[in-house]
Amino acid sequence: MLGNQILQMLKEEITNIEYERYIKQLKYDEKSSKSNYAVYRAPNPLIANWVKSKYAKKIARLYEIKTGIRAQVEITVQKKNIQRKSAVQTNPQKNSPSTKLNPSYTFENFVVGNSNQFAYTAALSSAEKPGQLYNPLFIYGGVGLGKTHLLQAIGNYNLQKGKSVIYTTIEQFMNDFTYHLRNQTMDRFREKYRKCDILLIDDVQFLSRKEQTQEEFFHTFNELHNKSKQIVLTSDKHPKQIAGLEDRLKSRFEWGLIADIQPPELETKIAIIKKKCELDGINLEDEVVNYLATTMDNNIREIEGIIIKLNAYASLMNQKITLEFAKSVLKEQIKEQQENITMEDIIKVVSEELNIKPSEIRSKSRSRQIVNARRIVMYLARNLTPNSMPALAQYFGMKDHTSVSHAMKKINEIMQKDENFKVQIEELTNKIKHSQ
């Protein structure tokens, strides 16, 4: 069947995960299709929207390569959902082309821990009762901590309920504004952004110093808020810390609820890695998961990329992903991270954690508590920095590297016997790596 042959051709151009997660879900509708018109059915509106935005043009190009005819490609919902599909088509906003949500970003797929519990609960509450509880909801935090996931989870939740959802970045909002302003079609712009049930805006910090766009966004915000339509915004910083943002906008962003997402603690980080592996069908042993959690940055998107990289290397080389294999594949990334960590970074974190002065760790004191702290610093420095044992011995004013070797051996012995101590070392490793 031609339609299925095209999907097999597409399989060669995308990752196996993309194929299994999205393209494999499509059913070719031979009866509705023609030589210049190809119809595919998706199991639900989320996958239909995602495939349409990401792959429709590629599928059309492959049709032209295969048949010489540039076919129009239509991605719709399977016939068993035909009543819902009709309802969506009666209101163009329900299937707005700007609503390009990743169907993987759901509340079910979001790993909750102490670092993001508040933001998760606020997002879920806003999704369940849009425009009623927290309006606007403002979520802020560092790069790759899950802001976009929660934002799109709100969208996916309400899209399933038949609500009209607009998800966009503030950059796209500005581009749309500039385009319509230049073409004197601002009525279309306002129709698009002021007639939805849910407005989701990513990276609102980039509104900084864009005076004309801020003016338009201010009126868009007021229009939606007055109609009790839900507004959700994300940023890398608190509204008060966004330089070049008008005070009236800062004030409105604080009308509802402000929720922050902190870097995940080690336990949550491990859970996130396991969840990503589960979703992508990748099997990692616990020691590999723990290694990634303590070694890699807190950026969740970066971690996901690393997991995919490991799986791809293992598949190409026909090898199991062992701890040694993971270290080998990631050695360049680890080396780059190590070069950025200093002895001062390590001593600062360890001294704060163990309630010891930094100067005491480098002193000659033989106090049991200080000796233990000094050994921990040596162990962490040997693993997290390029420093050799002789270099560490010189740093601590020791005669030679044998004292450092003894400290390393002692820490390893304790870690093997005491699980709590091992966890403490892992936590310290995680804090040091992300304290810079």
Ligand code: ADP
Given for the second form:
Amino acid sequence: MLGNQILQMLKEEITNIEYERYIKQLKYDEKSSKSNYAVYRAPNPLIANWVKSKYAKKIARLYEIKTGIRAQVEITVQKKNIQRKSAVQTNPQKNSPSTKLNPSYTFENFVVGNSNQFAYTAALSSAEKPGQLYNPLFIYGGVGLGKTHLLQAIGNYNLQKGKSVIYTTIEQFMNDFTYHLRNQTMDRFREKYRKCDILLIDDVQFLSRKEQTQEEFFHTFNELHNKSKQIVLTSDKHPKQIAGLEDRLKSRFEWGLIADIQPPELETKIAIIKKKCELDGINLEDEVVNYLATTMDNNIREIEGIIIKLNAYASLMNQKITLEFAKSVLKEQIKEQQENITMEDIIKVVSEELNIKPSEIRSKSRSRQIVNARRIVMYLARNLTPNSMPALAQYFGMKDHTSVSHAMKKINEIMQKDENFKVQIEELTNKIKHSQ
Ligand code: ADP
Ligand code: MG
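I have the form predicted on its own already, so could you send the form predicted together with adenosine-5'-diphosphate?
Whole complex next, starting from this chain.
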């Protein structure tokens, strides 16, 4: 059946866990579907809403790929449930948006380190005393660093306390706005967004150049703020940096507290990986965890994807996730990353870290400090670039590759003896990967 084939295609694009938790629960409703209209039934409103917000677009796109027809995708609750809970079907607009919260995005599941401590503490205090401390709270930082997680943690925390919470991305807000404008039901739109206790808006950078939505959002903001209702916003940039955002909104976003999230340092990255494994019941040896933390990018979402991929492959092949196995699975991915790292990147990071000039590292100086730095560069270059030992010897103007191989040996020896040195090498590796 077409509807099921599409879900199989979707399976390829998402993680196993997502598939098992949400997509597998869907039933294709062949009778209600047409060539340009696909209907799936979910067992409960929670899953229906979750699938709707996270996967409906993907499903629609897969229909288009498969059939060439752009289909409208409908996710509703299974019929027998609908009769009991008629509100869900007859009035989907009134359906509480708070059900879109991912229940695992809680404060307990959030790993705190230097990089995110400030944002975490600010989020937790706002959750505990909504509207009283920082209003608005504005969290910003790079992709996959936990902004949505913290935002929804505030939501989950307050839902439990029986507060009315609205979580929405700015895009959904915009769509909702257009919908109600078109249907002349703006009073309902306002009722919805201005009567909540806590408004959580994700990815406000997309307000950029959307004048009409900015205007509406401005009034929503003012009304909630006047009533001391908590507003929390996230963005990939500081408000000042959002181009095409009205000054009056920029200034309001700065009224409360602005908290940034930085890329995680190695320790935090390791702790996050461990936490994810614990939550998903995946067993990873420490050496595999360390390997992933040092080789993978800082985007936690990508790291999660890899962990799930590793786990899926391992169970498919009935194999333990050893370091070797992890390396082989990641080989392709790392190869791509390696191609982007240059000798200059490595020298730049090492010279900054050890406070030695790049020209000194490239020189023939025999001072102990410089020899040491040069060795570190060679070691890192062997690991992070496709350069061979002879190529490195040539780069440093050495006679042949024996000096490079000697440097490798030395670094390996020190790493085995000196834990601090090992950590320093890991930190350098981490920095180089993200220096580009
Ligand atoms: P963003 O919104 O900043 O792009 P997300 O909040 O979607 O990032 O985070 C991506 C994934 O990484 C989520 O699954 C989230 O749970 C996880 N994550 C990010 N930071 C942390 C952290 N400090 N502790 C636990 N999980 C985290
Ligand atoms: Mg996000």
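Everything quoted here is computed from the prediction, not taken from an experiment. By rigid core we mean the largest C-alpha set that fits within 1.5 Å across both forms. Positions refer to the first chain, counted from 1.
*Hey, does Arg382 budge by 2 Å or more at the Cα between the two forms once the core is superposed?*
No, shifts by less than 2 Å.
*Using a rigid core alignment, state whether the CA of Tyr28 is displaced by 2 Å or more between the two forms.*
Passes the 2 Å threshold, so yes.
*Examine Glu419 after superposing the rigid core and state whether its CA is displaced by 2 Å or more between the two forms.*
False for Glu419: its C-alpha shift is below 2 Å.
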